[in-house]
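Just the one chain here, laid out as structure tokens, in the form predicted on its own.
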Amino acid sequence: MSDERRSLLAEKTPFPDDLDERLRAQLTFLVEVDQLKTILRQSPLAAADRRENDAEHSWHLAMMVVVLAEHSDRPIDVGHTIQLVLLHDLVEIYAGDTPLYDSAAGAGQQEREVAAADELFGLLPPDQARRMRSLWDEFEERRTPEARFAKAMDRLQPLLLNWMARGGTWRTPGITADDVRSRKAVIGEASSSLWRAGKRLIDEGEARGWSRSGVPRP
């Protein structure tokens, strides 16, 4: 990142200079965070002829979450699972999306959110800054129930997703059903039934032709 400071959306229109500081902070970190309706993903809408953006897919997930938690293998706080999924993408306000079936834009993704993280949560007062870094360092290392629950709602949302739309990003050149299968096999590591039924889609979408049957990658 540049050391040139990036401008904010909060300076547009600056707020009153009596504001408290700490509230100050707080809210030129909300307008900021507005940013994330902008970032577009690749997955397609069920609802509409379109691709989502990165608040949609964040409060799917945290939709996700409360009808789902039940399927966890193991138990999770589900108030501490959704505040991991609504800020799990925060970052790429800044890093942009990394498409998953991308390995090409895939390369430096850690470093480009990395940076983003802390120059995004440093917009909050310390305590708060030092809170929700330490949850999307949570999410990120699956290191916690909560975070692998996390984690496989994310990767179980866009795959409902592509079977809505026969295929979706199934059919990017030089995916296989295999490569989804792999990509996806990250929600067995918090619920057993949950990939079952995943696996199932994805099967069930090969059969129809609506990904690629053991064709090499390039």
Second form
Protein chains: 2
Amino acid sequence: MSDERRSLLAEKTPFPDDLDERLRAQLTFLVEVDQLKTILRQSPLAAADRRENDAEHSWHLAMMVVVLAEHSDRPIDVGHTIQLVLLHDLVEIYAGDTPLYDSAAGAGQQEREVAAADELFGLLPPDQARRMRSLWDEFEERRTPEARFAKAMDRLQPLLLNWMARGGTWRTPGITADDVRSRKAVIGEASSSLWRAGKRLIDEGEARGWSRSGVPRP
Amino acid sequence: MSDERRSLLAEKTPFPDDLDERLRAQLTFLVEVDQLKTILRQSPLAAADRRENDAEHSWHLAMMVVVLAEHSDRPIDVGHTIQLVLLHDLVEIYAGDTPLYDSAAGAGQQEREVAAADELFGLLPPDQARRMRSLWDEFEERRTPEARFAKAMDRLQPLLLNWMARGGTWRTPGITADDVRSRKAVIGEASSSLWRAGKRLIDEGEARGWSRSGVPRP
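Mind giving me the form predicted together with a further copy of the same chain, seeing as the form predicted on its own was just shown?
Once more the chain from above appears, this time first in line as the rest of the complex follows.
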């Protein structure tokens, strides 16, 4: 990310001067985050022949929380968990998407994302900027049951899309079914039943040749 | 909507037979709703030169609830309000989008949407189907402060996008600034401050020629 302050979307059509200052900051943020709709992920949609974007992904995770919350091994606050997934990818507006199976792109990711969080959440009134940052930190640190469940949804959703695509990003060059298993195992930190189902899909995908079987270990 | 049972997305790549029955129903629903990402609305994005889809729109409303809840004239449960906006457009997967400024398309809309709700929510286990239907009914009936605020977000979000586009759907043939005002007035049922700001944007847009001024009334 450049040090130079980038121009904001809201500056293209500035709001009238006489708008309340706090509301103006909120609307400026809400217009800026429209960019989440333009950040493409690797996952293919189940319903169309194109890749998914971050806003669609975030909405889908939120719906999954509503429907699957009962599978959490520990009780979770559904409304709070939904807020975690709604905003977990916002930093990608300034930091970009880092594909799960691209280790090189992962280098420097955390630093880029922290800088992006400072810049993006900083558009909000200070009390709200602090709250957003605290929610994002909670998601990243995975110390609460809500954050662990949110992370599990973030890993389970592309697994479902890859299943529907009969492979999808499981076919990434150099990636084996064991790599998929190790990156998805975090689902089991939140829900043993969902991880059992996830493993079943990965195993079956491997058996059908939708992912590469690893070299047999000696 | 046809009487004949349509095929489900999940039938394209059926889940393994040994998956738990309740979880299979939940995953079938969660794959089916991927179609929300393919339903185009009239609103132009602020961040790119294309129309918005329903999943992006629903995510954006949810973010608006998180940021703007303090503007509700009555206290609201944020988590509950978010759930209302997340699912408010799901029925459009089977019933299609009805543009706000298209009265002809509005005919028969309610009947189509109720049938769509029965079919789509019916994919879930019965207890969850009832809960989804109850949330959707709550949104439609606007009897709770949460539902009124959710509806206000549904009207304010495209207003922001139209402002950013310097007109957008305000330029729909035959539509005047007064038509925009009357369709957006529902924002005022939830938040006097947001409706004040919304009116300010509509007035300013009219003054700048981004919408048609109505014929002066006698």
